[in-house]
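Just the one chain here, laid out as structure tokens, in the form predicted alone.
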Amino acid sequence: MTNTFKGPDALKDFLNPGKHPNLPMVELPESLNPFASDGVRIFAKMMGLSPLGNVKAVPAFNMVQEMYKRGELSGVERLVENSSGNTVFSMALAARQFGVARTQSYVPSEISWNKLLMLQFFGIEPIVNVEPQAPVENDPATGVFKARLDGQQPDAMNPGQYENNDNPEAHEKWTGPQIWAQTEGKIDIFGVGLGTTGTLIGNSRFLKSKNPDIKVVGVMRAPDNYVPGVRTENLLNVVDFAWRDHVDALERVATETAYLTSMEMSRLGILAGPSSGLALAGLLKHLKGLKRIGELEGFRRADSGEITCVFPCPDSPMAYLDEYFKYVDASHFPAITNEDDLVNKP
């Protein structure tokens, strides 16, 4: 595959995730694995290497391309999402090949400057809402619920993250056989950061059609803790995907552990943003518990003597630079030289 996209549809084949070679899988260096000696290897899913940067490139491009292929774009005039970011980006680009411009999103209050301005630059209207605490199912206050009841105006279309069967299909058709394919069928436990709860849901289908016994471990935020793109188990509240039942084990992390695992990654060349920490620091975090409980054993291939584990990386750190000062301890980072004479200075 020479990996070159030519002629009227080259944008569309270019976004189009089944026209790729298979994002970069690699492993945990031991500085970042403490359960190296004890055989087990960590590998890092690269989704933030996909064109747009993250995952949710996968789902967005096959929710839209789906619609168009049901006919459900006819008249259309524009798309109206709930995401903080990443998912309405992706899905704003991808519209655009298949005639739909523009492209609206509701957004929390809580979303971060940086991440405001990359939806204004690429042409996306943010819609501010302040999103409850503690959801109820079908909350009227959701960003969710709102972006659905605006979707039924005849000019506009709400492909719904939350429910659309599309997005975990999409991983179910290209993410999982990927995994599969470049740790040649040998992973024994997949660690996935819980959102719209789609990459957990389609990888674990595929995964476990392969290999039932494939442990899947789902990540979320810590009650009251703040991580971009992943929520915690009050706001999991407004997610239509019956999840629990593609998971059989749920960790918790807090926003600077997220933060900080993200940051140690980042610095070893492993560029991967707050939510790839989070999933890391959850997956270690059931590692020490079945190490600690002697149930770790029973993971290890009889053939190797290894345990294989594998997290996605969403995305990179550089949308989220001002929230690493914010969440994570001065004494992590470097003093600046002569910072008095700085010109710039905010």
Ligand SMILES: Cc1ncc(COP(=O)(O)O)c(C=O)c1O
The other form holds:
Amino acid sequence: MTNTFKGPDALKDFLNPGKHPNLPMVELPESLNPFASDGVRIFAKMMGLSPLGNVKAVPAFNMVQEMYKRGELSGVERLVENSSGNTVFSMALAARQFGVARTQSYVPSEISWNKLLMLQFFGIEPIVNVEPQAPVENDPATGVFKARLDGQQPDAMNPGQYENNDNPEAHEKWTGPQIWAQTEGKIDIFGVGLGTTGTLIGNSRFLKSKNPDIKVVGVMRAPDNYVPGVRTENLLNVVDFAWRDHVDALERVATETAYLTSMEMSRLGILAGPSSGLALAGLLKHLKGLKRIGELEGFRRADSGEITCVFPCPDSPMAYLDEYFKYVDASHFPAITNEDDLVNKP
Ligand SMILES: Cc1ncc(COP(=O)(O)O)c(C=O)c1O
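Given the form predicted alone above, I would also like to look at the protein as it appears in the form predicted together with the ligand.
Below: every chain and molecule of the assembly, starting with the one above.
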């Protein structure tokens, strides 16, 4: 594969996750893996190292392509979706390749300023929604509900990432097989952050079809804690998928831990955003629990004596830089020398 995209479909192919080589997977160094001496190997699957720089490029392309194939985009002038940023960004760019120029997005009021600028930069129309903290099923106050309603207008379409099977299916067809191949079928534990739960379901389905003994750990935000892209258990109520059928265990991670863990990875060259930190911190928490109750041994492979873990890194820290200064203690950042001389002060 020369990794060159040309001709009339160059851009469509470039945005198609199925037309790229495997996204990189990198093993964490011992400094980030407290279980290295236990024979545990932990790999970060870099979902952000694709043309659009985030995990949602995978389901977004699939959802748009499948809608197009089913003829559902004919006459559609705008897509409308609820999204913390990444889905709608990826979806809007894919949709332009399939003839839909406009995309509108319900965004949570807690969205970072940078993310909002990013949406505007890419020509996506943001609609801010104050989300209920404990939504009930089909809660009319949620952006998910409002986008679904608006999507019923004749000129509009709501792809519905929280209920659209083309979301998890994208990971089943593209991400899962990559992880299986890259670990040479030796993955034992998969740790994954939960947003729409598409990454969880698609990978869990594929990996467990290859080896039903693989353990899947779903990682959520601790109650009342913020991490963009992933949800608390309460907020997972808006997800229509039967995601609980695809996890073996659940872990909860606090905001500061997620941001700090992602910063530690990033400083070593693994450019991983807050939800990547959440996934790794949740996986480590789970390994600690398994070790404490003596169950880690059950995962050890007889031939190598190793236990292989994988967690996806959904995106890089760049879109959230301002948030790190809000959620991570100031002692983690170098001071600026001669700050008074700065022309542009925050
Ligand atoms: C940064 C980030 N992390 C994690 C996720 C969660 O992925 P999924 O929706 O597949 O559960 C998302 C989804 O939007 C995301 O944008």
